[in-house]
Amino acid sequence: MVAAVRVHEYGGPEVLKVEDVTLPPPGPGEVRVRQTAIGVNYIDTYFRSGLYKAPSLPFISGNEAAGEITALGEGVTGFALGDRVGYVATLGCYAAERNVPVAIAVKLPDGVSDEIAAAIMLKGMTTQYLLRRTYRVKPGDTILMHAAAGGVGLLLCQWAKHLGATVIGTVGSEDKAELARQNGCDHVILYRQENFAERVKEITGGKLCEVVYDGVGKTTFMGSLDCLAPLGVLASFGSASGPVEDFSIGILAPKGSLYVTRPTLGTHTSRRDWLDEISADLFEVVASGAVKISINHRAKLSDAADVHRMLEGRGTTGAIILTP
């Protein structure tokens, strides 16, 4: 039996229940991982609330973790007992141990700790595909990052600055504004006090942005379109304020023949060569120090409900780690 956080019905943080569950031996193509660090992400709240539907109820929450391989299933090659691995999986990560398909496991280099890996597997690989695959940021680009002091935001601002971009970020408070500045943001917009689209126009002298990264969704979508230069790209990769409402594709023409995409990490890591490429690029920029990881909150697995309350109350910045 192993401790895990399960959801029996969709709802608020109170539906996260710590229980003992039976863990069978790893099946063919699987490895058993003794988890040492578990990442917490906003997407975890989507599955818990039912905004994103789990394959079935009950389910174990959580979408990224790191730890040590303690058993190998039939047919597993390229991995050994004792290997440190990180991974992103749809659900199942809020647990002391679990079986993981070897197809999604990534070996961790010496320069990346278990905690750092658990903090960056989902957010960091998301940042990589946004900056290097969805729109390939280059020196001289101007980008807009919503929620610049959040988990993805802090990574993306640093990495984009490292790539030579001018980085504009939106945040909700002065404290978060200062944090964003410390992590590569050249211009910070307090979205509760300012119209971010008008400020972007002022900051850029009317030239606007090559790309907008929007994980907020419903409340920012239309304004984000107004921040784009002709032929600009809006990458809508999250729904923190709710799903984007239906819109007419025709509006993209008069706004400058814009591109809108809804990318997912699942698609970008669906091939092993893509997963290896994305994770290697991520580990390289982290190990080099070009992108620094800030773990600002640590909690026990049993405190998952309290952590979700903090997350949804916008009371967190940077990465959050749970430990068994």
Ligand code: NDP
Given for the second form:
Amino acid sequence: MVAAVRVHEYGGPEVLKVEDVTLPPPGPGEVRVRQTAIGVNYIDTYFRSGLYKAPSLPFISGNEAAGEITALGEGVTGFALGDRVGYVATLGCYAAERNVPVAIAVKLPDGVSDEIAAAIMLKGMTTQYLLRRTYRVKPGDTILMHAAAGGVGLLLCQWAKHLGATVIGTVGSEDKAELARQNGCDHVILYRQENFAERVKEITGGKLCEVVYDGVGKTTFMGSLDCLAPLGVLASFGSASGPVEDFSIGILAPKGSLYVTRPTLGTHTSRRDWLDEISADLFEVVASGAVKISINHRAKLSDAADVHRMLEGRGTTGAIILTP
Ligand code: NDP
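Right, the form predicted alone is done, so what does the form predicted together with this ligand look like?
Next comes the full complex, this chain leading.
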């Protein structure tokens, strides 16, 4: 039996139940991993609340973790006992041990600890595909990142700055504003107090942004469109404030022939060569020191419900790690 956090019915943080579950031996193409660090992500709250549906109930929560391989399933090649691996998996990560398909496992280089891996496999690979594949940020670009002090936010601001962009970030408090500045934000907007689209217009002298990265969703989507220069790209990649409401595609014409995409990490890592390319690029910027990882909250797996409360209450910054 292994300790895990399961959801039997969708709901608030209280539906996260700490339980002992049976773990079968790894199946063909799987490895068993003793997990040492588990990443917490906003997507974990979507699955818990039922905004995203799990394949079945009950399910083990959690979508990102790292640890050590302790058993190999049939037909596994390229991985050995004792290898350290990190992964993004659809569910099953809030557990002391789990079986992982090697198709999604990435070997961790020496410079990347298990804890760092659990903080960056999901948030950092997302940052990579947003900055390098969704819109390829180049020196001289001006970008807008919402929730700039969040898990993805702190990584994206640093990496975009490293690529030579001018970075504008929105944040929910003065403390978060300071943190965003320390992590590469050239301009910070307190979007609970100020109209962020008007501020972006002022900051850029009316030129606006080549790309807006919007993981906030419902409350920012329309304003984000107003922050884009002609032919600009809106990457609407999350819904922390709720799902984006339906809109008419026709509005993209007068706003400057804009592009809108709703990308997912799942699509961008759906091919093994893409997964390898994205993770290698991520490990490189981390190893070089260009992107530093802020793990600002650590908790025991059994405290997952409290951690969800804090995350949904906008009380966290940077990455959050659970340990079994
Ligand atoms: P964060 O650490 O960024 O936490 C969410 C932040 O959103 C909060 O801290 C808060 O920051 C802001 N926010 C704005 N409005 C609300 C609201 N009404 N309720 C709660 N929070 C709000 O989370 P993550 O880094 O884990 O994820 C950021 C976003 O990226 C999420 O939407 C997530 O779903 C998305 N995502 C998408 C992926 C993809 O591939 N499509 C992959 C990974 C993440 P503030 O107080 O500063 O406003």
